[in-house]
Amino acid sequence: MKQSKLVLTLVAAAVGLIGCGEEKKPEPPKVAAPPPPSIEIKIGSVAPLTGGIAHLGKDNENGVLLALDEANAGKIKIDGKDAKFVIMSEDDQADPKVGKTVAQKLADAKVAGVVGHLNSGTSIPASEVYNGAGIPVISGSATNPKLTEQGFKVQFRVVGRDDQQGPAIASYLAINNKPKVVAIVDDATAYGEGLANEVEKTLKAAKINVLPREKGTDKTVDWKAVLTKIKGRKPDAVFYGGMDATAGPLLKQGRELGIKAVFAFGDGACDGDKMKELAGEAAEGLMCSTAGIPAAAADSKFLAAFKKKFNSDPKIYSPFTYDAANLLIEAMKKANSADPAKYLPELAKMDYKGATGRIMFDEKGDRKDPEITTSVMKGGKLEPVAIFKAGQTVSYEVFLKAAAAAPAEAPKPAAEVAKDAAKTAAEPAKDAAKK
């Protein structure tokens, strides 16, 4: 009997164990959810990163880098996929042949868009390559009119042209300095010669005597022969079309030879720190123009982000290359595609509020109503003194006041804002005349 009970007990225990085993049966392992689909979008950036104007090229590149970093942090989706924007940065050495070569390299890599080139001399030949490949390209600094006069639908720029910049600096020079004789020198590049031509046209139209043109190259650093010739003709002003690497030595040597004329330059020589480095005390009093607003007048959020990332302030055109990169990205978002053929129409009709203000393109790909700034070196600091916009020149202070007041009012066309600013600037003169 005891044995029977023992057997029953063992059987019951076994059944219990089997039941427990069934209850603790392990669940199948959970399969991790697949990562969301992603897409890598390559954006080309081209500028001279070596040589005499590498500091300007790096500044342009930094604008693109900041825009792409912010886009990636924003977790943008394109066509339902997580977009990762990657920069493909190329050094064109400010050389037209190299510019065309790196453009082909970017085309072969199937970049979705390009920000560049810095120089007109490299932008113009490179534009043929981008046009052939159907790749949208936006320059944040190339100013020669020819760039957008070729009929290429993929070519854009977010700065003014030399036929806007030249009249601006020349008019300011004529009105404020009243020179009777002006000497003009250029570096024989598409940019330098083109800008010098526009300055000469404006000065001659104002009945100012312009001396026969003097020439150098974008590598010239010994200007003594040219300057000695100029000194003998006693000009009241000297305009140089070229970059700061050659403009600095020209200015320094001119003062050493005793030339007392005012020296004026275009945007290529409007980096105050570099001009002080190259020309020393001779930089005081120089005049220069930029084909847009001053970098310091860019959007405050951009300026703070730039300072945080690069521990420096923007030089001249990084706010514009930042906007150029963001324009490409915004057009892709609107088209929901990184395919150039699909987002190009969106880019062409863009109305975008960027770090440098409102940006819209005309049928050629030029920025509508760009500002042109004239600055003067005062006390070792380059200070903006005037803004040329929509055919009107106003003081920088008046322009800032008009710009600050504009958001509180109903939006006005740029031409009306400039005319209002000009009217405001003229009031003190009228009051003085009455007295």
Second form
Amino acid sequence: MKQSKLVLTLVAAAVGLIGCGEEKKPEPPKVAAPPPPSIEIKIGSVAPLTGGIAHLGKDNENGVLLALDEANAGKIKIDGKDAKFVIMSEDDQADPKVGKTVAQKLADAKVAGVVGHLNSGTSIPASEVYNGAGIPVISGSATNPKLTEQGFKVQFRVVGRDDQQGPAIASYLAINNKPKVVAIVDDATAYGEGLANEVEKTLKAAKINVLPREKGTDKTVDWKAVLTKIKGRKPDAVFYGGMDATAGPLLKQGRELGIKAVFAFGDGACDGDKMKELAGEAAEGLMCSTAGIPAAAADSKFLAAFKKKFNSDPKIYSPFTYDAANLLIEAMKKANSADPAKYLPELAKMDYKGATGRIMFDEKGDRKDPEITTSVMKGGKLEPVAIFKAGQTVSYEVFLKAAAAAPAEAPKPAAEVAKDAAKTAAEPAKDAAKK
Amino acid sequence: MDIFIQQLINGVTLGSVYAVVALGYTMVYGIIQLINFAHGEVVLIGAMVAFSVITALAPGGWPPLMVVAAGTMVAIPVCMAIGYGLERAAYRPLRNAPRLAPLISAIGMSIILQHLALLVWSRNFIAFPQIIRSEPYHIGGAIITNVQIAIIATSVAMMAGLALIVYRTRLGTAMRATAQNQHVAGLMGVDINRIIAVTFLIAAALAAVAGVMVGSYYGIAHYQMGSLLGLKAFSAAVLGGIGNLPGAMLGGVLLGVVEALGAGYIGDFTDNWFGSNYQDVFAFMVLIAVLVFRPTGLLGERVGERT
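Would you mind giving the form predicted in complex with the partner chain, to go alongside the form predicted on its own above?
Let us now look at the entire complex, which starts with that chain.
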């Protein structure tokens, strides 16, 4: 008796719920007539908002938030209606499985476009979902080449790829530190392993002895055994492909063991404050790359607006997610529609001046001629030292001067002023990248 | 050679942490034949509580050692309360149930504790404030830091203290009697419930100290750190012969050393076919090999006699 009552209540509740769901949907078109017509455009933003790299995820999300805020303040009209942009922020926990689940959730919610994901490991499986649903997705931080090599028309990215980032940091290391032996460690993720492979290729092409690869996981905090082994081989440099939550302990323990080599990292471990928190004094002198211009070199208007809204400076990739969100909005404006099928062609042929410079996509959806920055920790602060662009390395001062001299046309000038030494040494890097 | 010594130092440091945690498993197993799968999570809570206290006190300008000691002093009672709570809530009601029932409730408690930690301390990696500077000392080309020395010394002191309690006091005698036969010990006037509760309290206190050691050694804590550590310490206890106190100590140190040497040399032995990421596999292979030839573990002869 009791049970049947319960079932009845459940059924009633379910009917009520279904009823609600049905009522809500047709609302906008019906009630649209009397006030000025408006449409709500949902933009997805995906990054790990919890976990070891939540600080980076939050940074990425902030970029999108700022872009949508500005768009809403700008009273954009799309198809004659007042557009209201709403963020749908999802946490993928840097986990490929969760990444795919939240991608499906966004697809079911019929978002107009997505900015994300942060990690390559989550972006690649998720891109399949977005492709199936026909939703344009722009990553502002995923650097694994495979992401745009799958032939998905909806996938774009506004940062460099690991086959540009790897050669960039490796050739800088080769030129600047002239190591004879380099040890490479990775965290066995799509990102870490991919980047480490690119670095290894470049170093080998420059005739530098690379030790057999050592591996951990993206949760390893005990690197002592691996580092001790590495210490025995007396490398001049250690490169680690992985995120800062594991890179910090690696660096700290390496110095504790008395390894004097220079430690180099990719963009996953290039948040200066976090590395200092995790590695303490050992962070001094570390070298790392990011797959774009330094956040501090972004458009000054963007930097001021970001500071005002979040009361902090952008960390690494928020200028890029900001641009990514703006690209989506810009394409919608051009196509005069928030329908992915209609604005996608506009997005593909976009030529846009964003906070990170001029953005154009190639046929794969990659950014044309992205910059790669190499930074070094000096006196507790990460200082950009070199910019790598179109196969060439130039010092950061030269890059800034060139950028200041020709602010309108960013694509070429930096490369031409390259130092001769940098040029020759970067040649092998270029070759390796082609292979 | 100095590399070999260095790996030994790494291994012994890690191993003494394993040993302290393994003691908790083996004590509880010895007395009520229960594998307390929530023990790794007690270590986790110990680390997290100490982290909170240390973070709160670090800016106060106290001497670093005092701050860490204060963290430990808070972590120990919290963990003891949890250990006692576990025993009262999850194990005592099931003491006469079939053996699988308390095992399942142990796994359940482990999940509950882990998620409790997730709620309180979030999913993020937590960086321990680095208030103790690690000073390196050189031993024939290898380096041992003051933190490592402190960990090894603390572990040895705790193991010695435990041995004293178990083999030299009335309480210890009662514990050993309970371990041999609960029913008869009860008839001889031993308060079984009290002795079992005390066992859990001691195990939890050891776990708390182990948590502080792990946290300050790596400088990082995470809500999932307890599960793998617990699993390895449990393996160490089995390796030494579960239920046997010297066995847990031996097993712990041995597992730590095997792991360090495995990560250091497995690549060379297999021509880099196996990398250092197989270091856990290597440790467990040794465990399996030992168990095939000595199912009771290295020092675990007495276990076989029990029914």
